[in-house]
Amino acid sequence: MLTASLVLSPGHVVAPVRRRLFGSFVEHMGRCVYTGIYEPGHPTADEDGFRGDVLALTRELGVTLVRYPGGNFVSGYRWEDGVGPVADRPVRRELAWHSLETNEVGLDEFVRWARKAGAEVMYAVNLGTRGVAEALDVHEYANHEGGTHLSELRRANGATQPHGIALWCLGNELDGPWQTGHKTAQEYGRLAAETARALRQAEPGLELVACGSSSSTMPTFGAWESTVLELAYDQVDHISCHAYYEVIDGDVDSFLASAVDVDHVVDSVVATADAVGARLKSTKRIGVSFDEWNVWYQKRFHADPRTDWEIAPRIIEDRYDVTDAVVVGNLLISLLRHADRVVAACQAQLVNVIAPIRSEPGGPAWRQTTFHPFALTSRLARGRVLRVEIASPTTRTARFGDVPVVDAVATHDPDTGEVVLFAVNRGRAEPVEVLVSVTPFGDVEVAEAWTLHDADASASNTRDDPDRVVPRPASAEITGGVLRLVAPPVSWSAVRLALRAS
C-alpha cells in the first residue's frame, strides 16, 4: 500500500470557511426550472408549484447561494417578461439554448423558491443585449422598498417586501463569441463600470461581480481580466471564473487531476487582479467568484446540436459516475484551499442539467453520485480552512505532468474543537494510507468517517437504482496521536474529529 503524510496545525489558517462556497446555479436551460424545481401538478408540488422532493434534496445538498437566471440565457433575457400575471407573460425564443421560454417562472417566483430552500439569491443582469437602464430597472423592482413605479409594481404583484438581493453579476461570459451580445474586453469593461457605478448610486452596499474569462483555455484569458479590471476596478468587488472538466480522449488520469487546473485558474486570476491593483495604487483586493464549475461532457453536447424550438428540452442531462464524483470532491477541496480569495462558488447546475439532482416529470427525484461529496463538504466544513502540507507519491498525467496522488484540505472549528479532513486518492491502481498527526488539536477521536468509492469506478445512480453509489464508512482510526485513513483507488473521503468526552 502507498503512504502519504499530511501536516496541519490550528495555527496555519487560510481563511474562514465561506458559506457562499457551497453555491449552485439555476438557469432557464433544459429542464432545470421546468420539471426541475418547478412542476405544478407533481405529487409533491406545493402551493407555488415547486417540487417538494427537489426542495428537500436541495436542502440536504446544503446549497447556500443560487445564481439566477443564467448563464448564457441571461444575455437575451427581458426580466420584465417574468413578472406580473402568468397568463399575460409572453413566450419568447431563447437563443442561447435554442428553446422556447414561457416565463412562467420569473424573479418573484424564484425568490420565493430560494427562501424555501434556505439559499441566498445571486442575480445576473443582462449586459449582452441590454445595459445600464435595464439593470437599474430590475434592481428597483427587486430591492427598492416602495413609492416608485417599479417597486410598487412588485408590491402589486404580491411581493410587498423588497427581495433584498445583495450579490449581483454584471452579465455572463461576454468574452465568448457564442454569447448573445459578445463584446471585446474594452467594450465590456466600460459597460460593467458604468452599470456598477449606477447600481451603487441606487444602493451603495451592493456586491458586484464583473465577468472574467469563460474559460482558462480562451485565447484572451488573463488579458481579458486585466483590461476589464483596469476599467472597472474601483466599481466592482469580485471577478468571475468559470471552468468545466471532462475525460478527453480517454485520459482519465488527467481528468482525476482537474483540481490542479482550478488551482492554476484561481492563482492566475488573483495575480492578474493584484497586478492591476498595484498599477492603480489601490489597497483594495478583488475577490474571485467561481460562479460556474462542474464536470460537463461538452463533446457529447456539441455533437448533438438542437434544431427544434421546444419548451424545456432534455439537454446535457449527464449521468455521473464514481470518477466524476471524486473529481467534484477534489474541486471542492481546491475551492476551500483558496478561501482567502474565492468568495463565492456555484456548481452548475442544480437539477437535471449537469446536476447533482435528477428528476423525472411526474416521477421521482434522486441523488447523482456528485451529490454526495458536495452535501458532506457543505455539512462538515465549519470554522476555518487550514493549510495542509502534503507529502504524497505522484502519478503521471498527460495534461499536468506529475501530480500528487493524494490531495487534501482541512477545516477547524475553534469553538467546538472539531477538525474535518477532506481527501482524495486520484490514483487508479492502489489504495493509499494517509497519515496525519492530530496531536496539535488535543485529545480527539474519529466522530464520523466517509468514503465515496466503488470497485466499479463507472458505477452511477439511476431512477431505478438511486442508491447504487453512496458514501460508506471509511477505514479511519487514531493510534498514538496519528490518524490513519485508508483511501481506496479513485476515492473521496471525509473524516470528522471531535474532542474526546472527559
The other form holds:
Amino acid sequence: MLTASLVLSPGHVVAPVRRRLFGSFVEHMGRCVYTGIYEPGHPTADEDGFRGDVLALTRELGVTLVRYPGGNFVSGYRWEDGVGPVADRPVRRELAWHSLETNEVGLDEFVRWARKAGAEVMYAVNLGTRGVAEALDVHEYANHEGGTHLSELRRANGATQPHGIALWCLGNELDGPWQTGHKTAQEYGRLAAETARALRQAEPGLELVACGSSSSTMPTFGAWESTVLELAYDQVDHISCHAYYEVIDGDVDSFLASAVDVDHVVDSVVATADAVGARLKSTKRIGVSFDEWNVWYQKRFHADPRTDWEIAPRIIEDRYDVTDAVVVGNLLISLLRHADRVVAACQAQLVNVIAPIRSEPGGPAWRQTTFHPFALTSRLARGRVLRVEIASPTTRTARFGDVPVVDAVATHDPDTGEVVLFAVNRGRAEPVEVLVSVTPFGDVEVAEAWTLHDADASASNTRDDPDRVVPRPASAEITGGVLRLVAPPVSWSAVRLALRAS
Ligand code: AHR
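Could I see the form predicted in complex with alpha-L-arabinofuranose (AHR) next, after the form predicted alone?
Starting with the chain above, the whole complex follows.
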C-alpha cells in the first residue's frame, strides 16, 4: 500500500469557510426548472407547484446559494416576461438552447423557491441583448422597497417585501462567440462598468460579479480578465470563473486530476486581477466567483446539441459514476483551498441538467453519485479552512504531468474544536494509507468517517437503483496521536474529528 503524509495545524489558516462556496445553479435550461424544481401536479408538489422531493434533496445537499436564471439563457431573457399573472406571460423562443420558454416560473417564484430551500439568490442580468436600463429595471423590481412603478408592480404581484438580492452577475460568458450578444473584452468591460455604476447608484452595497472567461481554454483567457478589470476594477467586486471537466480521449488519469486545473485557473485569475490592481495603484482586492463548475460530458452534447423548440427538452442529463463523484469532491477541495480569494462557487446545475439531483416527470427524484461529496462537504466544512502540506506519491497524467495521488484540505472550528479532513485518492491502482498527526488539535477522536468508492468505478445511481453508490463508513482510526485513513483507489473521503469528552 502507498503512504501519504499530511501536516496540518490550527494556526495554518487559509480563510474562514465561506458558506457561499456551496452554491448551485438553476438555469431555464432543459428540465432544471420545469419538471425539475417546478412541477404542479406532481404528487409531492406544494401549493406553489414546487416539487417537495426536489426541495428536500436540495436542502439535504446543503445548497447555500443559487445562481439564476442563466447561463446562456440569460443573454436573451426579458425578466418582465416572468412576472405578473401566469396566464398573461408570453411564450418565447429561447435561442441558447433552441427551446420554448413558457415563463411560468420567473423572479418572484424563484425567490419563493429559494427561501423554501434555505438558499440565497445570486441573480444574473442580461447584458447580451440588453443593458443598463433593463438591469436597473429588474433591480428596482427586485430590491426597491416600494413607492416606484416597478417596486409597486412587485408588491401588486404579491411580493410585498423586497427580495433583497445582494449578489448580482453582470451578464454571462460574453467572451463566448456562442453567447447571444457576444462582445469583445473592451465592449463588455465598458458595459459592465456602466451597469455596475448605475446599479450602485441605486443600491451602493450590492456585490457585483463581472464575467471572466467562459473557460481557461478560451484563446482570450487572461487577456479578457485583464481588459475587463482595467475598465471595471473600481466598479465590481468579483470576477467569474467557469470550468467543466470530462474524460477526453479515454484519459481517465488526467480527468481524475482535474482539480489541478482549478488550482491553476484560480491562481491565474487572481494573479491577473492583482496585476491590474497594481497597475491601477489600488489596494482593493477582487474576489473570484467560480459560478459554474462541474463534470460535464460536453463532447457528447456538442455532437448533437439542437432541440427543436420543445418545452423543457431533455438536454445534458448526464449520468454520473463513482469517478465523476471523486472528481467533484476534489474540485470542492480545491475551491476550499482557495477560500482566501474564491468568495462564491456554484455547481452547475442543480436538477437534471448536469446535476447532482435527478427527477422524472410525475416520478421520483434521486441522488446522483456526485450528490454525496457535495452534501458531506457542505455539512461538515465548518469554521476555518486549513492549509494542508501534502507529501504524497505521484501519479503520471498526460495533461498535468506528475501529480500527487492524494489531494486534501481540512477545516477547523475553533468554537467546537472539530477538525474535518477531506481527501481523495486519485490513483486507480492502489489504496493509499493517509497519515496525519492530530496532536496539535488536542485529544481528538474520530466522530464520523465516510468514503465514496466502489469496486466498479463506473457504477452510478439510477431511477431503479438510486442508492447503488452511497458513502460508506471509512477505515479511519487514531493511534498514538496519528490519524490513519485508508483511501481506496478512486475514492473521496471525509473524516470528522471531535474533542474526546473528558
Ligand atoms: O451550465 C450550462 C451552460 O454552460 C451555461 O448556460 C453556460 O453559461 C455555460 O457555458
